[in-house]
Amino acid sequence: MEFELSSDQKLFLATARDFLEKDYPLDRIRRTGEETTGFDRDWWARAAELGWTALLVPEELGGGSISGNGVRDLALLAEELGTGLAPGALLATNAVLAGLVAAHGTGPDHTAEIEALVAGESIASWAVYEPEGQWDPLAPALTASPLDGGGFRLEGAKDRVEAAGQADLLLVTAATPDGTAQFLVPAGADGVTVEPQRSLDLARAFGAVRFDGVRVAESALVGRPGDDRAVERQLQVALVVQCAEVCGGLVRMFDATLRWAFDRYAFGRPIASYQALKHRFADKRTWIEACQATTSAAAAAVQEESADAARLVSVAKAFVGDRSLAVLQDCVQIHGGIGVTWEHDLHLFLRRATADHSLYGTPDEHRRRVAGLAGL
């Protein structure tokens, strides 16, 4: 994604790649079948020791980035891990950390929770999706009603919550009389019920979460009700990580398909030598580079907290979401019959790209968001 990497960044990415390949090779993910239950918590704690959860957090809160540009470092890490379909809570936990850091100093203190997440001692996930209605993180149906004695009562449901069955904390978006608010709720709190959901992505587990009269103290608030900056920051970080992961998978599957085309012979010559396929490979390579370019531009804008960041992350999601499926579907076609077998790696990456196509807003929803930001 970046043209030049420092020696520290190269070492960081190489360590992450070796760690993932050793403990979670693609064969292990394939063996789990469709019974995805999550990931090894001890493995995630070791991943946190490698710095996967520290990149967006300032040093005074226990974090630190490789280059001083945490969002860019996180995007590089996500692209590297995307080549191996990493399980774990990279997106979920970093999205929560982005919100906690953005709201730090504007509401109740969550320093202890931030430090525990950075250390890998706890896992958090953003409970933002809801069973019905269009994607709009700032218009939740779940309600948080103020209580006479202080605190709030949460009523409603969230679904498609990543790692819901393993999360210790849920960052819940809710509607209050003063506007949209977020609450950091223990997953084991009274009235919280988690139900596993079927996941198309074999490396990730999701769940539906019900909040039936869940009482939380005012200290559970993240920031202030009606202040939407933390939610926007979380969304931007989530989209950058998601797009970068997909880009990593696209590069790996494109390279595998290109090798296959040179090894597969038809009429005495490699199928890669036929002009029709050359044009298809050229199109895919162009689309992949465009995916990487839009993702890199979005990561830079989010890093700099640019006024254009919201537009650029939506542009990246819309483009990557559409082009990734086109690239992977064509890779399947070029492989022929073997491309649709369980034993081949292609379907694993196609599953993730298909799931990500809809998570955190579809491409169509983000195109509408771009139009709205432009005043159209």
The other form holds:
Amino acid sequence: MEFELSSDQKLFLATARDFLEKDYPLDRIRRTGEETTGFDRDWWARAAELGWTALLVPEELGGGSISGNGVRDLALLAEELGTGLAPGALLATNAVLAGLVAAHGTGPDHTAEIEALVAGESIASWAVYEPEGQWDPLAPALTASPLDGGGFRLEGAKDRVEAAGQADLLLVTAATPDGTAQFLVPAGADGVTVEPQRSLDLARAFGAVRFDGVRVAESALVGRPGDDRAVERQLQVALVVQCAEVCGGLVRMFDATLRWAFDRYAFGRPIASYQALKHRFADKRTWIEACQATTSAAAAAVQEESADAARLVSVAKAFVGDRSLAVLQDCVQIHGGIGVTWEHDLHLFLRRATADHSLYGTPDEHRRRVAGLAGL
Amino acid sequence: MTDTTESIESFRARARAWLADNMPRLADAARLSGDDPAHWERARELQRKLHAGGFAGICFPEEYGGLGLPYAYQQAFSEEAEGYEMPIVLNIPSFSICCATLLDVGSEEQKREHIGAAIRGEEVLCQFLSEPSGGSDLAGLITRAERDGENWVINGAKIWSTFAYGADYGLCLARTDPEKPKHDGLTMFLMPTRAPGLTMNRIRMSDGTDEFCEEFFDNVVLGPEHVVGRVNDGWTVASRQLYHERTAVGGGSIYTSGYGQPPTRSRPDIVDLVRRAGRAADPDVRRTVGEAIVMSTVHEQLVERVSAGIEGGHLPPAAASVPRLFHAEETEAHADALVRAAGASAAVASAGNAFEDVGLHYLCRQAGSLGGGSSEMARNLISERLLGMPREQAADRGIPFNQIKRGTR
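Requested next: the structure of the form predicted together with the partner chain (the form predicted alone having been shown above).
Now the full complex is given, and it begins with the chain already shown.
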């Protein structure tokens, strides 16, 4: 996605690739079948040792990036892991860390939780969607009612929570009398129940979470009620990770489809020689370059916390979200029947890309956000 | 002021101060259409101002009248020049295609004379390439140049020459040896637009504008000094023009100064349009506006990425067709979005109303997909040169031009 990488960045990415290929080759993901249960916790702890959870966290909180630009490093890592369709909590944990770091110093202290997440000792996920609801992070129906003796009582439900069955901590958006707030709730707290859901993406498990009169202390608050900056930062990081990992998968499947077109013959000539297909390859090549351009511009804006970051992540999500599916479905078409079989890799990437298209705001929801940010 | 040790920031600060003192504000500028002759006088006047101030030809070499500075200085200048009246109409084709090509393949004398004159605002160049008998098959052209002693006598016709009526010279590709295969018998000439025997007409487009021209050559006589590159090596010169054209149309030329398009028919502002139409609350319309902004933003990001990729050697020069193709998609998507956003007002509007432009703009929706080589040619280039896919069968490859079959239309 980026043209110039430092030797440290190259080493970081090569290590990540080797680590993933050794333990989670595509065949292992295919074998998990439709009953996705998640990933191996020890494996995640070792991934954390490689720095996958440290990139957005300042050094004084136990983190550290590779290049000094943690968001861009995270985008590069996500692209690499997207190429290999990694399981794990890269998006979930880093989105939560982005919020915790953004809110650091503005509310109760979460240094210990941040350090445990960076070390891979604990896993966190953002509980933001609600049953039957669409993307609307600042209008939760789940309530957090202040208790007389201090603390809050959470009542409501969340769903489409990534790695819900494996998360130790849930970052829960909730309505309070003072506006939308976020709480860091232990998944083992009394009144929290997790039900697995069916996930299109075989490498990622999701779950529905009920909060029945869950009591949390004031110290579970992240930032202050009504301060939406952390939510926006979490969204921006989630979108950068989504777009970057999809870029990685797109390049891999495009290259495989191009090779197929050279190797496959019809009527005595390679199908790569037919203009009807050549022109579609040219379009796909163009769209992939554009996906990389807009993702890398979004990552740079989020890195710099520029005023335009909110707009640029939505531009990237709207574009990559739809174009990735157009590219992958055309790769299926060019493969023919083999492209829709369980044994072929294409559906694994199509599953991931469809999930990334649909979650954290659909392309259309982000188009409307772009219109709003343009003053409409 | 061509001290190459000057920092970009210092250059930028100097440009900002100079622009404020010397260039007219765009808001005060007369709205001259690009097809109005007065627009051309104005552009030359503005270019002379830039030259007098030491801010003309920023990326052209010093020995040919430029400043010899890297692209980053030109970008800084263009950013500072936003909001000022600039000679935008000189960017394409004069500077970014014609002067860029002369710089690549022109004789020392041609470079000194013509690039310098263009930078000083004294000369404008255009292209005489396409012909009525052929669009995408440029090398199949039939305009002929025959020797007469040391001179050349040119007969034939050209079409789709952008802004030719505002130009002094046209880079004219003609057949000098019909016995050779089509690419091998061509020669490029630098032809004065007011040469005796040249007749120029303007072409009225479907939206009412007339920036394109057609030319007829009836025994136009040119001396040997008008040949650009070598005789019968005109395809090499044309290839440089096409490369510079793809780069410029895609938005990535280092030789353009100032942003924006000449105001032949300016693109209506979609956000403003939706507000005037009272449709800002309609979620479908908001989606449409968002999509238009997404497409133009991604186009800008793609141009920047591919320019940097080619400049840094990470992408081959053939990648210039990628933003070119996307540019067409973006202009089509934007034209569609405007019509959808305008609703019923796209069809009927009061005269002079912004809505009037929506429908007219839509009539030329395909312009971005046709100008500077069609999108189909861009797709051929990307698939064949960037992806290495097999080339299209050609029935005229290696055959003497005068034995190739030709159509009747």
